[in-house]
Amino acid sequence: MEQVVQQLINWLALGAITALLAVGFSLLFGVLNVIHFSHGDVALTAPFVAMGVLIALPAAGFGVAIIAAIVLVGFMGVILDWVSIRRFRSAPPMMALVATVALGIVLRELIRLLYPNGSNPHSFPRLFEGTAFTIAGATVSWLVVAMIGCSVLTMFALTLILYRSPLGMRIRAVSQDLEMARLAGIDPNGIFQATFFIASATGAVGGLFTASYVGLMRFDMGIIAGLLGFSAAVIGGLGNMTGAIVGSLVLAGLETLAQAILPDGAAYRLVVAFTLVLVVLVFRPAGLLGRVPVPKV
């Protein structure tokens, strides 16, 4: 029983981290109709930014460094959109895809070259220490509680922003019909910038929890983290925020199950996860909660 409960805890923790990344992919695709493949790399710069702030301003404290990293990474997303991504909004999708892949490589290389000993793994402190409680003999750390709780609160906040605020109304209007939104007086560029900030800041939270959960940060961690977040968004239905959450839980559940029942399961968890992506793409291309577009005549 203890092992079962522990695996359930691991599943929720992994699903919470993946959801924070997957929601960013879905939000950006839903509004911009662009697959932002460097989103994982943007999110995983947050631990480096936090440690950089802490080194530069040691008196500020770790909490201030974390908040600064989330805000700065949010603005980093806005800057990347302004510098590169917006140039490809009217271009064929493949051009935007290649551009964002290139952006990810640039970010990883900049971290590797500019951060002290950037090619080597660096330890990252736990955001929360200690054991919160015990269930059936399985211990639940405060870090896991914070990961799950923060993920739930973030999803709740995003839902309020999208469906209960003037900004959310404008975001949804732009995502549904850009030309009609422009005729209604909505500035698309401002909405794109706001969307990039929200998605990048949300991803930064996931990046910080990822580094804290594994206890280290590497310049190339954004590759796998981004692929898992994107895969979860695809499984749930790219462009659907609820689908991103469902896809994250499904993907995390399969990874956890593979590690629990397969011999040396940790080595095969990614094989199992991406096999699921292939199966979903073959039998349900729109995702579990996605809608197949109906052509209008």
The other form holds:
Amino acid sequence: MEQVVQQLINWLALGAITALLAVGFSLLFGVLNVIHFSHGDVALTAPFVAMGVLIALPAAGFGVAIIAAIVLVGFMGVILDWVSIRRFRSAPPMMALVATVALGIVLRELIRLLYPNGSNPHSFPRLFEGTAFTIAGATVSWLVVAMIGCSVLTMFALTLILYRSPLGMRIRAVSQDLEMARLAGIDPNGIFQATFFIASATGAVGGLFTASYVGLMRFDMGIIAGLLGFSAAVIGGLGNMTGAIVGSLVLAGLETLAQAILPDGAAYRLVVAFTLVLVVLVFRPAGLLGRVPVPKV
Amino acid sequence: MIELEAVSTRYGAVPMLREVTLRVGAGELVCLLGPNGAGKTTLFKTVAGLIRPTSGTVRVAGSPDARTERIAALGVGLVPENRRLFPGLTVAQNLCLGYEAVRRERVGFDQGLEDIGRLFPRVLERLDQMAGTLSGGEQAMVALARALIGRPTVLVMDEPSLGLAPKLIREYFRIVEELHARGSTVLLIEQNAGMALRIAQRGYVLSRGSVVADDAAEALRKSSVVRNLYFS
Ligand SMILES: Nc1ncnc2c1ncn2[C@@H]1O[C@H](COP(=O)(O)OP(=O)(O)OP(=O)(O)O)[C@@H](O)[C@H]1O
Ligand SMILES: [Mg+2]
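And the form predicted together with the partner chain, for comparison with the form predicted alone?
What follows is the whole complex; the chain from before opens it.
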């Protein structure tokens, strides 16, 4: 029983982090029609940015560094769009793919070179300390509570922005018909910037929790985190926010299950996860809830 | 209000519009006729700034070569080919975007809705419906309503009557005529030459990218050019 509850909690924690990355992939794809493969790398710069802020301004305190990292990574997304991704908006998908993959490599290498001792893993502090409560013998840490709580709040806020705000109405208009949106006086560049900020800042929250959950940060953590987030978005249906959340829970559920029941399951975590991605792509190319199949590149 | 001066465009290496000169003065209702592939939609897109001419000048509401995003705010209502409602937004949201496109603010939108309700009572019944689920006729009406709600002074429409039943077409043309009577400037792009020439004052005929006729509606109705292009 204790084991089962513990695994359920692990599942939710993992799902919460994955969803924070997956919604960004989905949102960016929906609006830009570009699969932004470096989104995971952008998100996972957040722990480095936070620690960098702390190194540069030790007086600022950890809380300020975290907030600063979220905002700075949001702007980083906007800048990356401006210098690179926007140039591939009407290019063949293959070019956009190569470009965003290359961008991810550039980001990882920059962290490695610019962060002190960047090739090595560094410890990353727990964002929240201590045990929140025990349930059926399983202990639930404040960190996990915060992860799940923040993720749910973020999803709620994103839903409000997308479906209840004038900005969200414009974001959706651009994603549904770019040319008509322009005829309706909407400047798509402003919308792309807003979308990049929202997606990257959301990803940063996921990146910070990821580092905090495993207790360390490494320059190449964005690869796996990004692949998992992207896969979750694909499983749920790209361009669909609910799909991204459902996809994250399904993917995290399978990973947790593999870890719990397979001997040496932790090693097979990713095998199982990406097998699921393959299965979904073969049988439901549009994803569980999606309508748009992943574009062939 | 709309002036094209010797405008040429090309798609890649292929020339499309060839030195097209077209003028719609304030308060005029002018129609643009032409068979499939003549370049009518290309002309619409050129007026809307979506296509840049390779030579010649486009002037909309006095503004030369305005960017697409700025056209509506010049007081221009646009009904593009195939209506192009935002399918995943509600009718109300589509109308709201149409209003803000021209007005650049939300203030007065409720009043705008009321006014639109007088022209299109049925549109008001469907405000919360997703635009993508409307019938073709309803979409046509909402597309016109979206272009009109911000009270533009100029209206440019690309085959708004396409796919409508005859009764709806008459209704549609009646509304356009009424708008014109109230002082709007209208450029009406149409295949339906008979209907268009009945309400327009002047007309242009486009064929393979060139203006082949340009006359009073009355004269065009009897013209052999129009007859040959459409009925031969
Ligand atoms: N983006 C494009 N690239 C290349 N050729 C194009 C493009 N858009 C249109 N054309 C070509 O330009 C010509 C004119 O097209 P246009 O859409 O302006 O015609 P139209 O008069 O509006 O016709 P219809 O009455 O069928 O709507 C056509 O031959 C079309 O195939
Ligand atoms: Mg056309």
